[in-house]
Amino acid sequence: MTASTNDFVIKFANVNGSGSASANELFAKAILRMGVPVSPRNIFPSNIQGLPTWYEVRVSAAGHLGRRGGVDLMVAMNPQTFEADVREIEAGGYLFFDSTKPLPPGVRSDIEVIGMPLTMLCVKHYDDPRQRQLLKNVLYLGGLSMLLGIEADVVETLLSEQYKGKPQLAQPNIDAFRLGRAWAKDNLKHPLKFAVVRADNVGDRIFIDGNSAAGLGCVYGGATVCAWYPITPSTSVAEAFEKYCHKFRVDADGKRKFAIVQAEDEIASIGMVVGAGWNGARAFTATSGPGVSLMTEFLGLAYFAEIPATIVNVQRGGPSTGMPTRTQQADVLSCAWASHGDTQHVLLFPEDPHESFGFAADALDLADKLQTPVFLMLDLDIGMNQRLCKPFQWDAERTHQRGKVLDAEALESGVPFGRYRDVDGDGIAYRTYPGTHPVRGAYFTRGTTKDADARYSERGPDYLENVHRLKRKFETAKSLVPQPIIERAHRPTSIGVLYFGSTSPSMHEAAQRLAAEGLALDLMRIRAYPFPDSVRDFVLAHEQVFLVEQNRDAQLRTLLIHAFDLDPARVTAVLHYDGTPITARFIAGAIRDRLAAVRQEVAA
């Protein structure tokens, strides 16, 4: 390992429930306060206490926010995972451990070992057992700050902010930080071969997780109803929505302008959302894959009866209950075709919290305009990890797009009204809100088959007319959803790469790495399904196309080939699905290896 400034990966290996989370997050925020970009990822178990947990922080002066792969400094605080944690360290890297107990024999000779007697220091200075456990984390934070050159006053300010109004907690933490820092100064070699140096590379970017961003986006997007059932990793979307509603949706006299219901299960929650949407409210639910499975019958009802509904799906490892605290993009097919029969649903794929905020509001608009369920497809990596991103922006002149809704005045004017008639040729019928007019706007909402005037019918021609109109509406959606973003290589290339969602930061870094090796790539980031025709054109314009996604079965590739009737050989899947966020190293290696194999096949 060569010496570097503001460019390394540190990983904390702890025991869940030990109080390490706040100290580890403080470490990341301290570097951020010094003007250096960081990208942290919390890797936690699906239990409350006792199992291993990790917190990985990538420090990158260049601003790379995807996982790099490999670890330069491992803070090994969990004996249960010690051997595996040591194996992750890059050659020439560092192992930091609690030297109160001796180091196990046979530790790698190609890494440097840093010992700090954390338990001994805690026993010496603190009497309370719980205080010893919690402040041990702050002690190693102090030691690391000295080893890496992190400014002490930055950390102490953060500790004061964290325990604002609680001096009985703030001062012991500050004292423990100073104790750890002083011990490291007197007993350890510092700084290390890499260090943190104050910079100005953060700019006006904010640090927030995607679930909070989506919750705020729903507030700005006009949602007034949230019905949900707790499920990892989506719960904090509803919690954020509630927090922001209390801040922005309460009148001066204390009257609330929102309704939030924790339902008895996912079936009830989506039923409430569909009912609220039918009544004209903007409503959403937040869930994950298993919740979507339970919601499918109601989703089919909303699709066929044409009722707006927004579903925030924070994807996790599957199938079944899978790995609830690991990330994947494995609900693409289950959401796109949710329910029985011929259904197709709109999916939005944000790349970060900034787009999670904007797309949440867009999803509510689209659900109203298209009169259909719309999925906002986050995943655990975006949803639960804090990420640097552009500040949120909102146009004060923006109005909520309610779509084709006839009011009483329009109905009184004699405008012909048939609830499921395609008047404009775009597949989207006109609707009314319940109670708009006592006679002219009335109709039966049916989940069963009907004719264009909402009258019950099982006639084949009526059914075909309806489902073909729904297909036309899905075609119309192509022009309404967020369009793909194309980044051309600096020189002509026959190789294109498609990617979406949380793969974005690693994809960009992988493209830079390959470009440095002389391999140019054109990139297209898909931001929604149905795919606009520009996605097909991109594929056909390149001899070799890769599609990067985080699931086993190449789900987005399946949708793409189906949507445009493409030759499957034209699109090569790059798949990563072990539950950890995809890395730039993985993407670059997969593309490099595949191209090398093609060259060998041609040569043979």
The other form holds:
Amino acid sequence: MTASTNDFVIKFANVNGSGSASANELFAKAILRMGVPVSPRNIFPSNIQGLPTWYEVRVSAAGHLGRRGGVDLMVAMNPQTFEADVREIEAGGYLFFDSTKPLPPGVRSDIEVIGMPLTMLCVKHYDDPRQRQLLKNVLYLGGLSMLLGIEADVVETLLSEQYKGKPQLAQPNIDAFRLGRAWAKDNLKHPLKFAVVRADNVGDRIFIDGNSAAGLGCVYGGATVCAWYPITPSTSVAEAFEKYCHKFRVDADGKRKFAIVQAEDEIASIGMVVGAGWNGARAFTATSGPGVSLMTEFLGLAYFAEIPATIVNVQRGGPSTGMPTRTQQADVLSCAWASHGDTQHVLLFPEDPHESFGFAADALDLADKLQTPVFLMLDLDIGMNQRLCKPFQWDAERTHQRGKVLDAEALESGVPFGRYRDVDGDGIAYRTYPGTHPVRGAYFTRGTTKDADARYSERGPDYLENVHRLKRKFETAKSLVPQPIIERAHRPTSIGVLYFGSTSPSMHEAAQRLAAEGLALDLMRIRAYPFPDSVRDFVLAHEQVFLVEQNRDAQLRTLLIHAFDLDPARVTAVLHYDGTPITARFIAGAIRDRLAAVRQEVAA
Amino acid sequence: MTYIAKPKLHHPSLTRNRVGFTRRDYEGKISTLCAGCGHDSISAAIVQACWELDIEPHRVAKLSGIGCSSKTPDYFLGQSHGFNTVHGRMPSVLTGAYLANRDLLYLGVSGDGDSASIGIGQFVHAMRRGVDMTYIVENNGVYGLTKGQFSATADQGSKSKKGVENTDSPVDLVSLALQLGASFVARSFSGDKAQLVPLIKAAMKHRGAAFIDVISPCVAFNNHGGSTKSYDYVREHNDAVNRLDIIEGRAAIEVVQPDDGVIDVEQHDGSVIRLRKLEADYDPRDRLEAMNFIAHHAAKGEVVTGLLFVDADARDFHAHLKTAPTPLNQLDTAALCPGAAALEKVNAGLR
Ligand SMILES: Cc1ncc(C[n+]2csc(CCOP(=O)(O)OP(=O)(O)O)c2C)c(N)n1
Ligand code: SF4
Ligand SMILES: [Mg+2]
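Form predicted alone done; form predicted in complex with the partner chain now:
Zooming out: every chain and molecule, the one shown earlier first.
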């Protein structure tokens, strides 16, 4: 590897539960405060204590926030994974380790080794075993800050902020940081081949995880009922909602303008959301794939009974005993077509926390406007990792759009009411909330056996009228959901690439890289299902179309081909699904290889 | 089939209650259940109870699961919003609805299959939470709608119509509700309107989780000799612990002279449940005694009915959650959205 400034990957290998998380996060934040973009990723096991955990920080002056792949500096703090961690270091990179014990023999000769006697220093300076453990993390932070040129002031300010109001904690941390820094200054060769140098590439961007952003978005979007069941990686959505509700929604007398229920399971969670939505409150649940599976019966009912519901699905890998702490976009089909009967659901695909916030609020509006379940499709990569993104925005004039609801006044004035009549031709009927009017507007809610006035009917024509109207409603949804975003290449090209969700930063980096190689790509980021017609137009306007996804079976491609009756040969899938976030290296490689193969075929 | 609207023949002599409605205004569509089905008697009792309580029909939300029993909300309170949800999951939908608007009365109707088998988890947790509702299980010991399979409340040794014996031990929802902390627990019999109507009234006046297990014979599949949920069996083995009256807001509209065996229980809204004890030593304010008493009689093959337990001072789920008095579904953007300026502060804290 060659020397570089503000462009490298550092990985911390720790033991889960050792208190390393906050030190590592502080490291990432310090670099951000120096004006240099970073993108950290937690790679953690499904347990609380004892198993290995990694924190990988990509430092990128150019602002590439996708996972790069490869490690330039490994902070190897976990003896259990030491060997494997060392293997991951790029040739010419560094190994940073606790030199209290000597390095095992035979460590690679193509890397540079930096030893700092962390345990020894801790034992020397601290008596309390817990303090020794926690401050060890701060010690290496001090050492690394020296080696990498991270400004001491910045770290010390962050430490003071972190322990605001707890000076008895702040000072020992700052002292430990200084101790580590001083030791490195006196004993280690520095700076390294790569360093952090103050820049101005961060701007006004914020640094937050997508789950917290979605939770806040639900507060802004006016959700009042949240029913959920704990599951990684979605738990922090409900936790964030609760945190922000306590901040913003508690009256002076302690009364709460929200209700949060940790339900007995996901069936109950969605049941409560459906009940609240039926009764006119904005409600949401947060879950992951296994939870969605349990919810499917209710999702079908909500689709047919036309009840607003918002479901935040933070996707992970595979089934319950699968890869709960790994990322994938593998619930596309299970959500789009969740449930039995002819059902279809609206999906929103945010690319980062900024959109997670906005789309969460949008989802609540859409669910009300369309009177149907709406999924906010996050994944572990954007959900549980802090990501640099545009600041949250909220239009001061914006009000919650509650959709077509007849109130007491409307009913009193004699507006005719039939719950499932398509009065406006857009497939969306008017509804009433229970308890609105003494003698008008009541109706009986059930699945499919009904006529347009919500009366019991098993007649075929009534059924058809209803499901055809639902189809019209889904057409209407196309124009209401977030529209796709096109980024054209600098010159006309016949190659188009579709992508969505957390793939975004790696896709951009890959496109830049390929452009530098002379390969121009038009990009379209899909942001919702049902796909607006512009998605079909994009496909048809390009000779060669790639669709990048993080699942095995090209699920979005299936939806796309189905939605527009496309010739499957028109869309080539680029698929990444080992549970790690997709990289630019992978995307660029796959597209490059595919195009080379096509050229060969043509030549042959 | 299509619906049949009940002819609205408003006979001038139909008495209006204090809120101006006749008994007819509390009725619904014509029932499609089998003639003689116990469930229809329960619907009639609900109609009577709501009319007598002077409840405006639209202030009730009625919810159910799936089953013959769960169909019944279409057959009463036609001017109330109703929701026929999914099998066994009425409690969660009711809970959500109750969270959305604390001002309505919630009436959940379910079956023994719905609540004691597929939905037992939701039954359990709705009781635990103290959702303010009246939860009626129309208990016939079978799955009526799917044609006569045993349900989990069928007694061990009872026989199906085809003569097959049930070997599993039964779930007693009343004992379960008591154990789970329900604050109003009663059992009754669909054939005993004099007992059932006041029980429903008292349950609807109660704040907190009110549960009534109503034995409701299925004439199609479970009303034969070997069944312990048949009309004959229940009539013979019914052992009522008390009879009750509801006295609204302490206004003396009382009909029965109190005697020695009377217990008055004042509910949160000032109404009084007056119990005429039939069992001398039975006090429905003691949860443990209630559990004992029921178990003791069950062992003898007796079905105890009446108000078995009430905690008139119970707090409901909204009280636990400290929810604002204004129903959540009536809060607007100004009340719910922290606004652009607050967001700027959030942003500033994330840099
Ligand atoms: C998920 C699901 N499984 C099975 C059924 C079929 N099903 C409909 S009603 C019923 C049993 C109803 O029994 P109960 O609640 O006792 O009502 P009853 O008809 O006896 O009043 C069953 C199993 C269903 N509707 N949904
Ligand atoms: S089958 Fe049984 S429960 Fe169903 S309507 Fe007939 S009698 Fe009632
Ligand atoms: Mg039954």
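We call the rigid core the largest set of C-alpha positions that still match within 1.5 Å between the two forms. Computed from a predicted structure; not experimentally measured. Positions refer to the first chain, counted from 1.
After superposition on the rigid core, the Cα of residue 494 moves by less than 2 Å between the two forms. With a cut-off of 2 Å and the rigid core superposed, residue 191 has a Cα displacement that falls short of the cut-off between the two forms. Fitting the two forms on the rigid core leaves the C-alpha of residue 149 displaced by under 2 angstroms between the two forms.
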